[in-house]
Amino acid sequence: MRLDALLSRLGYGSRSEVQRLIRRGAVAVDGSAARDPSQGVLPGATLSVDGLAVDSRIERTVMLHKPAGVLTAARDPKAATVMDLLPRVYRSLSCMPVGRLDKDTTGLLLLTTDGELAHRLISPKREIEKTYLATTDTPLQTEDVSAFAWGLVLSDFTAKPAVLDIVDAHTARITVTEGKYHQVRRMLAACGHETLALHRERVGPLYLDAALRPGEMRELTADELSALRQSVELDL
């Protein structure tokens, strides 16, 4: 990749701004000053700008502890989005949400630059499991467990069989393999329960890192990314 194109993708400015940066000698490649914006950069090359090391990776996958009140969207003119919670480099690299969580739903949200990985994770035919902790206004019943296991008929579709484990009278751990709009809330409503709080704990093989506070994010470890890719039959 051209040096100016790479630095622009990494958020160091527009192409023309990056070219000026390079021409004034602020950029080094493998320890040597680079003056030519069109210089090619090989994978693994060591870069620095104004003496500070540059993380030149353009493939990134992160987990975010989504807080309540934030939209899962690339941008919104009136409300905060999950993209506002990311450092600039991730936004510049178009590290986008994998699926969506409702505005008031909290918990694990994955974001990635890998379009194929994202597509496979949200593909209905993959039936990737997602686990939520739900708090309800009325006590949960054993009949709810059976209703979820059979699959619930909603107004516009029939939900696939799902697992509802009662944690206590007003708390359930729910595992689904679909991602329809407001699905878990609607399934609980069909059983006569209003959802007071909904928190996603797991997507496929990945659990939300307990060390992440609402609004915080981190990149996946190599083992986590490998497990996630294998769960959708990538890198097998």
Second form
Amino acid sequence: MRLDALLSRLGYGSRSEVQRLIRRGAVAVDGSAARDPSQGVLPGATLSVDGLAVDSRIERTVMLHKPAGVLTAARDPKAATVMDLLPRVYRSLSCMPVGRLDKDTTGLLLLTTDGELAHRLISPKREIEKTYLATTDTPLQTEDVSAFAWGLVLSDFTAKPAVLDIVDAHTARITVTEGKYHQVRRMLAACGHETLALHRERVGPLYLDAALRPGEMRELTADELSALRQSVELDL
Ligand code: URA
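Alternate state requested, the form predicted together with uracil (URA) (shown: the form predicted alone):
To see the whole picture, the full complex is given below, headed by that same chain.
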């Protein structure tokens, strides 16, 4: 990729702003000052701008501990979105949410620049498991376990069989393989429970890193990314 195109993708400015940066000698590639904006750069090259190292990877996948009150959307004219919680470079690289969590749902949200990975993870036919911890207004019953296991009939669709484990009277750990709008809240409502809090712990092979506080994110490790890709038959 051309050096000016790469720096622009990484959020260093428009093509012409980046060209000016390069011409004034602010950019080094593999330790040597670069003066030609059209210079080709190989993946993995070492870059710096004004002496500061630049992470030159254009493919990124991150986990975010989504806090309550933030929309899962690329942008919104009025409300805060999950994109506001990421450093600017991720927006520049179009690192997008994989599926959606409700505004008040907390927990694991993946974001990626890899459209094929995102597409496979949300594809209904792959039935990727997602695990949630739900707090309910009324006590959970053993009949709820069975209702989830049979597949709940909702007004517009029948939910696929799901697992509900009762953790305590008002807390259930629920694993579903679908991602329809308000899916878990609606399944609990069909059993007579209002959901007071919903927190996603897991997507496929990945658990939310307990070290991430609400609003914090980190890139996936190589092992995590590899497990995630294998779970959707990429990189087999
Ligand atoms: N199910 C829901 O009802 N809400 C979410 O945010 C995720 C799953």
